[in-house]
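Encoded as structure tokens, the following chain is the form predicted alone, with no partner shown.
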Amino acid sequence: MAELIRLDNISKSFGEQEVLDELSLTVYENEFVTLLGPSGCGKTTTLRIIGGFETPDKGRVYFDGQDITDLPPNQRHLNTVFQNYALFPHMNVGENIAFGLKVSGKSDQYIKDKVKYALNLVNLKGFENRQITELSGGQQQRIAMARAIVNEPRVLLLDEPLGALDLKLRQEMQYELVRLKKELGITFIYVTHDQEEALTMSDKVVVMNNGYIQQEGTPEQIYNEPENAFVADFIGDSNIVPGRMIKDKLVEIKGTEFPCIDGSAEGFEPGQPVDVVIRPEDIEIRPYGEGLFNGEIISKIFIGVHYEMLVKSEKGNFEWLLQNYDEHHVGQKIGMYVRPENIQIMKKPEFDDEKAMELDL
């Protein structure tokens, strides 16, 4: 894929608060890239710098090989869909969608055809004369999308556009956005703090915290191979425990030896302290005494399709989070087993700048 957008050592502060610290990122043509992270991590500021709504204190922004750092938003080949949609309440649907085209001086027939095309694309055919106040939240979100699409941008920037919708509608719109991206063949850069949205829609997820990029990769890479404790804790549920490497592919956790065959379990010194990530769905329940370690279930809740349990380990005084489709009871003593391929090893941060990138766990 061809490089389309490149952020080169971007730094940005507001007063004494540093929001971005020498951030670099490359976005390729036709990618669906999601900037994911907690509030205040710098993801929206990054999006606004790409869109031209903020100017970096340091660093440059490149679009298709050209430096656009100082270009205003209306001279960039991109459009933005904001969380509040920013629709004009005194205009009907057709007028809202046509606004940018009229400003550009397009002909009436061209505008009419484009509005009809955009409404068909977002499954709102025949809504041209509706008033904005007559629309549901999901319909308003689609109109905001249509208004952005109609200008034929090469890049669509989306700043938490689904945040105001209820869960069912938000899930429906996730599939709609993926469909639109495929049909339009344009690049999407999407900002959210919702892990499910990021994992569902993205070609590439960029996990951010404290103005740094923690990790970037496919949804599968981010979930299955987190590079540090912040990513492991932020993306889904995790058991993150301190461990000690006995040798390559063998780690000791809370007094129990665990074989591990992932590539992350190589290159450590014997006895080196590490952080170990085990996802709760990867802990298998076995009869008591027949696993790698034993414990007692101390709490249980039902979450739709599975049970979530806390199990107090007999060794190391640690509480493990488990997810299992079968029902077990509080007070039951069980054995637990983890397959070697489901154990992820991470080095502990050694320097202050590495520690600053992680969440205090």
The other form holds:
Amino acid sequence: MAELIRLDNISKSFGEQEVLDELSLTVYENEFVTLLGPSGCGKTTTLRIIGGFETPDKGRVYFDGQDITDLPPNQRHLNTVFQNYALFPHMNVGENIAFGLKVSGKSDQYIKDKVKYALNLVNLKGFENRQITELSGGQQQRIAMARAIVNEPRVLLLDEPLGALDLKLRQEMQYELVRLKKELGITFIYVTHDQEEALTMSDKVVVMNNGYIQQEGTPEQIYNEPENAFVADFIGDSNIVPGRMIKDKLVEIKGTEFPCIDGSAEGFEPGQPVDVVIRPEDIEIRPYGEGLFNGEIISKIFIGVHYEMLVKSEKGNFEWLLQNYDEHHVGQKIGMYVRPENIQIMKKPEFDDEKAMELDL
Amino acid sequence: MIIANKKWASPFIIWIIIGTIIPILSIVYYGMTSKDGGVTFANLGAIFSHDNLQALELSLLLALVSTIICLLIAFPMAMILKDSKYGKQGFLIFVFILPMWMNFLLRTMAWQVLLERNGVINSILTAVGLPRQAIMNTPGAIILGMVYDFLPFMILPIYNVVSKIDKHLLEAAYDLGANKITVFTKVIIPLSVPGIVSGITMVFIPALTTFVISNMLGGGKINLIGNIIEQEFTVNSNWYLGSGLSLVMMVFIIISMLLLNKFDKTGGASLV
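What does the same protein look like in the form predicted in complex with the partner chain, given that the last one was the form predicted alone?
Zooming out: every chain and molecule, the one shown earlier first.
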């Protein structure tokens, strides 16, 4: 894959507040890249710098090898789908979609065909003469997509485009976006705070916090091998527990020794304090005494496909989050087992932004 | 809703009856009757007399010119006020509204002092060795007075709509390849139409019917339709003719409002 966009050591502050600190990122041609993080992590600012709406204080932006840092948005070969869609209220659907084509002086026939093609693509055939105010949120979202893609950009920037839609519609639109991307064969850079959206659609997920990239990788890598507590915590439910390496491929957590697959080869030396991530679905329930450690179920809820339980361990008195398809009862004593490959060892956070988020519940 | 309750609405209904409906009905009555009490259309037809038509034409012309000048000054002004680069927005707006708090007779009188033959401007001109200018009692002086008096009424509604334009819409337009001029003509201006329409309304109508500004800065030599109507009521005590001409003006204004509202699709700022 050829490199298409490269951010080189970008820093950006708004007044006193530092939003991005020496961020570097490479986006390849035809990639679906998602910038994922909590609000205020700098993901939208990164997107706006790529779009040309913000100028970085430091660092350069390269597009196809050319330095575009100082190029205004109207001269960049990319288009944006804005968070609130930003459709022109004084134009109808057709005029909205045609705006970019008219500006670039395309012929009437070309514009007409292209608008029709774009409406077809977003499944809103025959909507040319509708007013923007007559459209539902989901339809406005599609029109915003159509307005951007008629210009045949090489990169489409999407700023939380599904944020305002309800859950069902959001899930439908996720499939739709992936289909659109395949049909168009262009690069998508997508900003969201929704980890599910990021995992389902992306080729590459970039997890950000406090202006720093925490981890970059495929959805599988991000989910299965989080590099720090922040990533582990932000991507799905997880048990994040302090532990200590006993020896190569053996870690001690809350008084229990767990065989794992990480060790000296990954830079974890015996005696080193570490953080351990165990996904709730990876803790298997065994009869009492037959697992690696024992505990008592203290709460249970049914959340659709599976049950979610809190289990207090006998050793260490720690509350583990478990997910299981089978029903167990509160008060039941169980044994628990975790496969070595499901134990993810991480270095202790060195900086605040690598720590798990503290939620006010 | 408590407001919809009839009991609460009654003071306002009484107010409307006393303040609007009765006066209009009496104008209609006087306008359609002759001095001896019979029904007549002569008072309405009087608008077609040579003098009255000339006054109406001049009124329309002066009102139109001052409205256009106000618009040309107000739009860039509103854009500057809106731009957050001029951080002290609040202060700038305050400076523009400040004159509105003063009685407009006083403001017009101030121009009298400035423009007179021996006024401030001519004193300065002669002091630096330039010839005196006869500005006073010309249509130009009246236009100047109108623009000065009515400008805030143009700036405020335009500032209001311009400052509410979603900045993402402008970004979207740039994003789609538009340059600054295109963004201005294709996005900012169309979205400002409601403000422009109400600004024009608030400047054009008072300018069309004014008699004070033309009295004070026209020295009684320039007769606008407002002056003629005023004189019928005050000097000639002919309420019948004055009311008749007023009725014609009212129709004029209603027609121009209807025409203006055609431009404002949203109808948000319409006053009719």
